[in-house]
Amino acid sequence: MINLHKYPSIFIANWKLNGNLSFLKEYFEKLKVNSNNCTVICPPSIYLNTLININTKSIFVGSQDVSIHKEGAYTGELSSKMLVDNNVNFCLVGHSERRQLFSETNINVKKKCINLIEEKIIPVICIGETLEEKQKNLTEKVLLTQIKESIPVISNDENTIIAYEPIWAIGTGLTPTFEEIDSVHSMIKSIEKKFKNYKILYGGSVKSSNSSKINALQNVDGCLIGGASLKVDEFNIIIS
């Protein structure tokens, strides 16, 4: 399993439905990657075979899912054990468009997380609130139900990583203050003693723009980026 706290920032590329071979020979072409932080690159699961070798000391593959079942009659699904055999490092589980297009619970969230630290593979456990939430001064609520159901008793500082995407600030081009970033990061790290050393990334309409900042608040230890790790150069930016 990767050493989470080696690097100083961790930086997840979530393509989600987007890519082919063509740009993926494109991009990588013209990625630079900082070999002091760690990125990861979330493809279509259909390309994760064709990032098998990319893996280096920085640089690591990582799903947008998995399945919470380990095999069996499950048209579809890729499970943990799959996603070893095709050198992924890193999952993203619980991912707001998972949680509200195709119905993700917080339990099913925690049977995959298992499965994935089972195999030596980091879950990127996504939470996060929606406007209506956040108006209705819920997101500390919202995020602790998240937080104790989505989180395995096996999960520690070492095998999983926490990602707050405020929902309406997904693809939106909104974001929360600095102020607000820092103090929501700030209260998932002092929910429990276990929580104070877990990686911390703040997800939601991060750009070049705005990522430096993000990034070097006290308690973010990275980026989650969306669209903007599409643009080979402006993802440059964000990782230098």
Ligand code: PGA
The other form holds:
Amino acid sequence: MINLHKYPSIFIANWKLNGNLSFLKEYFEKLKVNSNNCTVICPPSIYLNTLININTKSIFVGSQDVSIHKEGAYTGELSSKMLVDNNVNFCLVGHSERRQLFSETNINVKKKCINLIEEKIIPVICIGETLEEKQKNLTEKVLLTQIKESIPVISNDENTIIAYEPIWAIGTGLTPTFEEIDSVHSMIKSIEKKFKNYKILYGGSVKSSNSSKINALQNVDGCLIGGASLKVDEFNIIIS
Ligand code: PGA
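What does the same protein look like in the form predicted in complex with the ligand, given that the last one was the form predicted alone?
The next block holds the full complex; its first chain is the one shown before.
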């Protein structure tokens, strides 16, 4: 398993349902890796195998999802063992798009995490509140429930990452204030003693113009980047 604690910052590119083979080739020709930090690219799953030899000291491949099942009659699914075969070291779990559009539950997030950790793949567990929940001051309550119900007992700060992604900030250009981000991260780290040293990433409209300020916040250990990660010049600035 990757030693997370040797990296001051972790940057994860979530390409979602974007990119193709020629995009991918051009992207990796232009990508300027910063070897001090950990950079992870999560392409659509069909391209994971194309990146099988890309893993270097500081650039890794992540999957956008994994099955809750280990094997069997589950058409269209990919297992954590199959990810291992493709040199995948990280996997997003419980992204808000999967929770909202594909009915992913906390229970399933937990099962996926266990399968991944058993295969030494690091789950990146995404949590976040809706705008309505934020306006009703429910952020803390919502995050606590997501954390309690989706993080398995076998998780620890060496094998699991948490990504705080306010749903209203994803793909909208809106972000919480820097103070809000830092205080939510600090709240997560103080829920229980065991969360104190977890790597907690921020995601939601991270771009080159705000990434260095967000990443410099005391309780932020890196960023999960969607839209801006598709522009390699922009992403190069974010990870630099
Ligand atoms: P965004 O997406 O950077 O485009 O807001 C982030 C995410 O969905 O992880």
